[in-house]
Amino acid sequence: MKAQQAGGHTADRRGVMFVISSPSGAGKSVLSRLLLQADPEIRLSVSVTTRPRRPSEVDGVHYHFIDVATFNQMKDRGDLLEWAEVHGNFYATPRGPVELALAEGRDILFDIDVQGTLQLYQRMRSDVVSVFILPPSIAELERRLKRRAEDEERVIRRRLKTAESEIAHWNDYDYVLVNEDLERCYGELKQILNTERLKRHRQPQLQSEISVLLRDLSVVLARPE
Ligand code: 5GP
């Protein structure tokens, strides 16, 4: 009953487009990393961005770092599933890898902002499951941004300002988690993903499985008592 796909993957369900958003510093990156390391069924959608690479980042792993001209070309060709301008830089999701993953029954993790999430809703609402991660307090958010120390003070202030408008969109998301305790928040995130994988509309094979059950049942019921 399972369809064997290229690369040996078994597509017995439709993949989840798992979107995680939060203000910078709320712990979204750590949570995403934990999930990707622990679960081979989910892969990161690697975005393109025109933002300069941070020292800890690897091109092609965390982002594809591109210039504005390349970004515009991709946009004009329709190669982008969604795009947004965040903190003066462009960020976008390349379309091809997402369409391939969904068709192969793999889940895709999107670390994208509110603007991108709303665009994905417009195009593929039934595939998207969105989670918004909140920091336990603004003092803690500021501490985490400063601890990261990869960005200048000016950049940190701008990220805090953006947090204000992002948090206002909490009710556009399917789920909202408060990341006070990382372990607990991670557990809740896994629970959401596992439950969403079982949704009826992500299991197209159910129709034929149920036909078999009903057929066998009618055989049993047709037996003389
Ligand atoms: P950062 O520069 O800290 O890596 O990311 C800044 C913001 O851009 C984060 O909120 C992140 O979720 C968002 N972002 C990253 N990639 C994309 C993308 O492909 N599309 C959209 N809409 N937002 C993105």
Given for the second form:
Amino acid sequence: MKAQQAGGHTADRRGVMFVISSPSGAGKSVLSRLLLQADPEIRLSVSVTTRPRRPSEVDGVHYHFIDVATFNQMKDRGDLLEWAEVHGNFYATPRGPVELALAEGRDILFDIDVQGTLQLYQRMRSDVVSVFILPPSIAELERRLKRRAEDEERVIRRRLKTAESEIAHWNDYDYVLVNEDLERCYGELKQILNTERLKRHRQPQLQSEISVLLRDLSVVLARPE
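Switching conditions: you have the form predicted in complex with guanosine-5'-monophosphate (5GP), so give me the form predicted alone.
There are no partners or other molecules in what follows, just the one chain.
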């Protein structure tokens, strides 16, 4: 039987849709970046968007930039796994590249919110592994948001208000981690991914390999004593 190592890139294993969500400031982006830098077997899902491309952005790397008509066509054909409208622009995950990656045994990382996660559940639940990242306390969450020194007080308050509705969905996720210590939380995140890669239903080749083992065993047992 072929050995299957956690994290091994092989078409014998179906890929994982690895979803990480958290309130703003809880550490989702940092954890995602660490995982992408350390693990060559996982890639970030590249969304499509109808907003204009910024000068620093590369089409196909940061986003796939499309017009509204193309977006509507994709949505009507069922070519989108999840989508949302943000400030008048549409963002979505195209179905085709994700299904191809999973079939080739490659893992896809999704840095998305609760609503996007629930949409993925509706379409490809058996392929999704979801992790919700919690802050150790609301006081610490507020400190982290202020420490970034990127937002005005009213924006921070809005982010905290959004966190209230996001945290209420913690029970919709497969795993929940508390990001009190970044290194420990990252280690737990890697452990989840490696464990999920080895789940039986993601290794379809096992059926034929088990059949070979049982066949060979029957031959051995049929030998005269």
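We call the rigid core the largest set of C-alpha positions that still match within 1.5 Å between the two forms. Just so it is clear, the model here is predicted, and its values are computed rather than measured. Numbering follows the first chain given and starts at 1.
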item: Residue 213 grouped with residue 133 as one rigid part between the two forms; value: yes
item: Hinge rotation, rigid parts compared between the two forms (°, from C-alpha fits); value: 26
item: Per-residue Cα shift, residue 56, between the two forms [Å; core superposed]; value: 9.8
item: Core superposition result - C-alpha of residue 68, shift between the two forms, Å; value: 6.9
